[in-house]
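Take a look at this single chain in structure tokens; it is the form predicted alone.
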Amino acid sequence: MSDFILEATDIRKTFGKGDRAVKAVDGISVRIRRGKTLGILGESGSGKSTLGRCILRLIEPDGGTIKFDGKTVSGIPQSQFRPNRRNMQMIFQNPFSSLNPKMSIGEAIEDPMRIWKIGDKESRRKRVTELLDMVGINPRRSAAYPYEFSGGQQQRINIARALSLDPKFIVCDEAVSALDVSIQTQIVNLLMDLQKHLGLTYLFISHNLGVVEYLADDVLIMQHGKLVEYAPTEEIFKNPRSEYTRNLIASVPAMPTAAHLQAKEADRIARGKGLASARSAVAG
């Protein structure tokens, strides 16, 4: 068995023709080790999401090869590729639009198991209860509908649905970008806990450098569909080789330290005292 659960080589995808053709993915190659996370970073329009969809064959790549779990899964009919979908799931950016508003959350999580004819109704309901508990949602609310939950809870439900088929590999496409910062942290920590306990492998697509630095083992930087840099996370953030990566990292606002805030406040008070003294002198 290969150490790499996914190996994608020279993936290419162009949208449009002639002068309007856009190379969304231009010869990208990635390898992801089992149980690890590859983060993909880049500005909006860099081709990150298109690459993720090509790897899952939600969009057919124009060229390149994809090997999953040691088998070539590119260039074969969708009917032959379909059995792999149980092991290759996706968590989308918008948690609410990813859920059917007419389905209760229990039905939404059970639905993939029903489609794949996994178990009977009783065993599926039991599995729904287990999954909701696993992602931190009270199983007693399984009959509730998506609009009755917050954005963070909806994304937890989406994660439970993605796990319902016991996948090996999950593409997280901007899975936390629509959430408040505090909720982002909760979801990222949940993903890391699930990875540890279930042995999951992630392709984590984001424009949030802080989240990727925290979560990913390796990072791929994309710009205009091309690979800019690909290295272990620590190397990317401590010793970026390309100017684009350096500028991307530098563009993230640095959080002020407590010492910086205290010094700033002391300076403000000192300037206030100085201004008061100057006014007293003028008045005298």
Second form
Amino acid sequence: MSDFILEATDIRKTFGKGDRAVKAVDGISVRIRRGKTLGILGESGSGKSTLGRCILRLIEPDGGTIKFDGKTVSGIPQSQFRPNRRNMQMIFQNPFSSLNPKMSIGEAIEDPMRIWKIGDKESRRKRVTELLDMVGINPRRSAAYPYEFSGGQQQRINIARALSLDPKFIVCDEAVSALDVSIQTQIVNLLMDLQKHLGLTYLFISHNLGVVEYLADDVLIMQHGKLVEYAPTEEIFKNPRSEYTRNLIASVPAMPTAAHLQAKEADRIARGKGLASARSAVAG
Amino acid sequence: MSPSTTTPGQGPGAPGADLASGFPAAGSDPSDEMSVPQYGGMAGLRRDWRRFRRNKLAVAGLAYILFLFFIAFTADWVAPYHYETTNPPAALESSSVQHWFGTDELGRDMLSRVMYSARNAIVVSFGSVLIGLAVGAFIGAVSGFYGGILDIAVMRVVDIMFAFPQFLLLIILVTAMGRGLGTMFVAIGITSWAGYARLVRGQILSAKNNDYVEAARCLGSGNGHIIRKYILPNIVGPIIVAVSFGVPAGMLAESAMSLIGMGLRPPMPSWGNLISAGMMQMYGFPHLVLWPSLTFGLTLLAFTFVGDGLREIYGKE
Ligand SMILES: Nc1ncnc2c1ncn2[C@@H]1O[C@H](COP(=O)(O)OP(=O)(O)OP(=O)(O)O)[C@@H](O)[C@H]1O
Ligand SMILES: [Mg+2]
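Moving from the form predicted alone, what structure would you give for the form predicted in complex with the partner chain?
Complete assembly follows, chain above in first position.
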């Protein structure tokens, strides 16, 4: 068995066509050892999320190969890829919008086990209790709905849901960026504890240098979809080789939370609206 | 952010980290299940009902509608007379013990005619909503899911439907199909699908965009599961609200058509028929207009209250 749980080579993804094409990910390769964390750093729009989604095949990469646990999982149809979903999970930036508002948190955590027909009703509920306990949420609240929890608690619930299938590998896409600083610390510590106890491997996407320095073993720095630097964490932070990295480190305190989130939300809405208004313009 | 300074003693590998994150210490037993509340099943519906119940007007409206339903569908048994039974000697009487709502110019019992009108109104309005919703939801859902050129084409047709006056289209359809109960709800259904199509399409587009749909896909859900458990439950609220306003709109359309003599064919009673017939003798015999108008008005009001109550629960925050 290979030392590396994930080997992605020369991943490419372009959005749009012609002169409006955006090379979101342009030939990035990563390798992550079992039980380790790779941090991905880069400014907004540098293609970090796209890379994470390509690796999980939530979007189809245009090129490159992905090997997971020694098996090639790229270039096969989604139906053949699907069994791998049990082993690779994702935690999203916005803890509230990644939970279905119409599902109690107990249902939300149980649902993946139902999809995969794991255990019977009773054993699944027991597992839900266990998972909630593990992430520090009182299992007595399993019938409550997402809006009844704080952001930090919601992210704990997302983590519990991601863990419900016993994955080996988790992509954390700015999993703490939306949270208050003190809550960020709690969630980061929770993720590290879980990694230690469960032997998880993380791809940790962030633009928060402090967090990445704290938990990543290696760091990859991206700009405009291209690789800038890829080295062990210590090396990156002690003697950054590129100008870009030096500037990035110099620009700390990088506490992008609220402002960044708002900007992103605005961008998302604009993109959705743009589409809608473009459509109705055509239709009208 | 520098975690080692914001939380002293919780640097990498610090022993306190386990406690802070609530990770269970080795040997702890998390299966204290006795007091864990049950979730799933009907819990969501029960919660919705509890919230609905707080709006007294909506509850009163619902009670009225249920009563109306009961009357409408048991009219054959509970109505004191048949709607066609004439009795010329007792024509144009006002309220009495035999005829609570009085009688019309042929001596027919107004209460019975109002009751049967309720049945016709319910059949026409619910039937039309069912047709409009089935057609509209299907077209809107396909359009929203698949997008592209299909979506553009469908939305153009919807825009045309909106630009066309509903009443005119109704008159054309009734002229083409002939008057009658069936024609009525098919015609109203046909003229109302566009609204449901636009609603469902918009709801699906925005629900599809949510992170929880991507999360569900990532957890291994197939399309069917995502639609059933993640998209439908999130769009069913606005659809219910739309239906609760669509039903009285259907009643109104039916009455309006009856009022101009293009709705139900007399002697089949309808609130619109009764009101238009009564208006000719409104000054001498006001009860002919009063009772059907009152019942009709109350019915519309009840649906509005219920619709508002539903909107409080299911409307977008
Ligand atoms: N679905 C999409 N359609 C079109 N363009 C997209 C799509 N998703 C991402 N992009 C574009 O691809 C580029 C990279 O986006 P991506 O979300 O990967 O960046 P990111 O590094 O995660 O940024 P952030 O820090 O803001 O999350 C951006 O220019 C973005 O606008
Ligand atoms: Mg991103």
